[in-house]
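What follows is one chain in structure tokens, specifically the form predicted alone.
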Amino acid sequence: MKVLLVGNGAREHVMGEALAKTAEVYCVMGANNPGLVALAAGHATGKTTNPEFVLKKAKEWGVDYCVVGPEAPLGEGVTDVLEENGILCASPSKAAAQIELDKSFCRELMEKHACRGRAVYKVFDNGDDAAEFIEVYDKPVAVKPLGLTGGKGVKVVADVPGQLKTLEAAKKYAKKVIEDGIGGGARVIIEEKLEGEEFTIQAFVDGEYVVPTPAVQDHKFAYDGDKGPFTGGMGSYSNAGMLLPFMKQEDYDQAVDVLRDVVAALKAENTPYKGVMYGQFMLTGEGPKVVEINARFGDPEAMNVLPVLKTPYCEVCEAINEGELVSIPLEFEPKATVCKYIVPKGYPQKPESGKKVRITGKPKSRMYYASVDKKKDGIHMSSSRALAFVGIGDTIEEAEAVAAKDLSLVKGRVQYRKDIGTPELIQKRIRHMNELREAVRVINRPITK
């Protein structure tokens, strides 16, 4: 079996690794990812968002089907062009990918079909109207550009660096999103600020059937202690099982039901969804609510689930294309994982782009190349995340220790979060959820005489 993989980040590196166990992998990349080059039977660098270029390479290599890693090629119709030319894609069409590409599409779809997990929201194309809504709502909000911002466009009202400390700041940012076209459009979503713990569930979808993977928690803030500006994700962890330490089984089940609702809604709109669907949720004291739905694997979350997937990834992709996921028993190793990202100094606000990075030993964890470019004089970082180290163990603590030790092998102008997956941070998450659940229990307690 020959498989085409589109993309060149750490997410695509781990996807390629999983595919290469049972298939020949061919890669179309935007930059020269050393990890993908090493495992690929053939590779080419070029514009991954150019459907004709991707199609040309797919025909040249005679691939059987394609898997797309990042969201941008989906938005440019790469999968549509491939399928029109007889090459199946275990990734969504441009129309189905609107679930991520246009946040208003997602909210309106969920509202129309009464999907569970909805948050209070409103969409604006006028800055003054958005500011008036924030004024009247008079509660902390999240301000979200409608288009793609690489995880760095959303801001919430919170008294931390890089966020909106007041409602007045939220009004100004809402106007800026519209006036500057942040996210590629001229509209903004104002949404209730959800209080709780974020988590991700990624699921394989064949148009109708939804098969979930273990829950993962990403860490968006740049610095230890959940401080600093939002990033694309500094690292993540999963437990030895499907649940995170602060979750209950009913939390997981309710989140999966939300994904099923969304898939059913898309089918009802004659826009069947196939590929990976990524649900980012906020676990509140009353249960999970949707932060966003994405049309692909998460980065870094893919690096938590694919290394412990026992079922061959190629078989899963084939079942997606054939509409036969129901016949595939999805199995995972009962292992915990911790992913820690190395990023250039100054990331994400003023990253030192173009600096070289060296690995001075053999990592014991899984190492995945992200936004780097291999040149004759070495590996150069871009302005984004560079290297990911994934520790695997019987417990989160064991996995964290493996990943943490390997970070010292990296030499260069880099930084990283030390606290991801540590017992202290996880206990903080557990206490936070216990407090939120207790607050809801007290509010809902029956009044007795």
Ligand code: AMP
Second form
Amino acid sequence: MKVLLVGNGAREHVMGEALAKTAEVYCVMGANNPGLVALAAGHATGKTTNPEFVLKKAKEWGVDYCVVGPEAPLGEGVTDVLEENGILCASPSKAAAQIELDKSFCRELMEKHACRGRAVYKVFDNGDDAAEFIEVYDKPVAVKPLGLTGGKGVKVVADVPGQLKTLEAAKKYAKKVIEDGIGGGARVIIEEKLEGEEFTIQAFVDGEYVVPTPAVQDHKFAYDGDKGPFTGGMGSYSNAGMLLPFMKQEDYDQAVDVLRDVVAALKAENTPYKGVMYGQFMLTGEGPKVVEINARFGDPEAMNVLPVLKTPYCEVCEAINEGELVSIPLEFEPKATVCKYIVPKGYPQKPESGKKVRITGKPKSRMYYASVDKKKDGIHMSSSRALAFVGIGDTIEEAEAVAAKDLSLVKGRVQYRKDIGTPELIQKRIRHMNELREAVRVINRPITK
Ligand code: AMP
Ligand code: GLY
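To complete the pair, please output the form predicted together with ligand AMP; the form predicted alone was given just before.
What follows is the whole complex; the chain from before opens it.
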């Protein structure tokens, strides 16, 4: 099989690695990813969001089908143009990808079809109305631009640097989103602030059938202890098996049911979804609620799931294309994973871009390239996430130790989160979840005389 992979981050590096086990991989990249260049049978750099360019390369290479990593090419119709020209894509159409590309589309669809896991929200095209709603609602909220902001446009009411300290700050930010057109449009979503532990479930979908992969927890905040501004994700972990340490089986099952609801809703609207659906959930004391649905693998979360996928990823993509996911059993190695990102100092607000990064030794974990440029004199970072290290072990603690050891081999003007996957942080998550569940249990306890 010849597979075309679109994209050039660490997510695409791990996708390429998984495909290359049983297929010939061809890459269209926005910038040269040294990891993909090394494994690809052919590669080209250019605009990954230009459907004509992607189609030209796909035809030149005679690929059997295509997989798209990031969301932006979906929004520009890359999958639609390829399919119109007879090249199947194990990724969603532009219409189905609206589930990620337009936050109001996602929420309105879920409401119309009574999908489970919904949070309270309202959409505004006027800053004053949004501010008035926040005033009357009088509880902590999340303020969300409607379009894509790389996870960096959303802010929540929280007393930490980089977030909205007060409801007043939330009102101001809601107005700013409209005035400055943050996220492309001139609308803003005000959503109830969900309290809990966040987790991701990524599922393969063939239009109808939903096959979930192990739950993963990403770390959005830039600094240790969940402090600082939001980022694209600083690292993530998964456990051996499908659940995270703070989760119950019913939490996982309920989240998968939400994804099934969304897939059924998209089918009912005549925009069937195929590819990977990424559900980001907040596990509240009352169960999982949707934070976001994305139309692709997560970055970093793809790096937790694909390295332990035993079933050839290429076969999964073929089954997606044939609408036959039901017929292939999905198997995972019973291993825990911890992924940690190396980013340039100052990331995400004032990254020192263009600095060199060196690795002084042989890493034991898997290393994936993200936003780097391999020049004659070494590897240069950009302003974004640079390298990811993924430790694999029987337990999260073991996997963390593998990744942590390798991080000490990295030299350069870099920073990373030390706490991701450590026993202390995992215990904190478990305690937090226990407290939230206990609070709900107390509220719901019947009054006895
Ligand atoms: P997003 O870009 O929509 O994925 O949001 C970025 C981050 O904002 C999420 O990973 C959450 O940590 C946080 N967030 C988004 N929506 C909410 C919400 N309703 N309640 C609490 N936190 C949220
Ligand atoms: N890790 C968050 C995302 O990929 O959207």
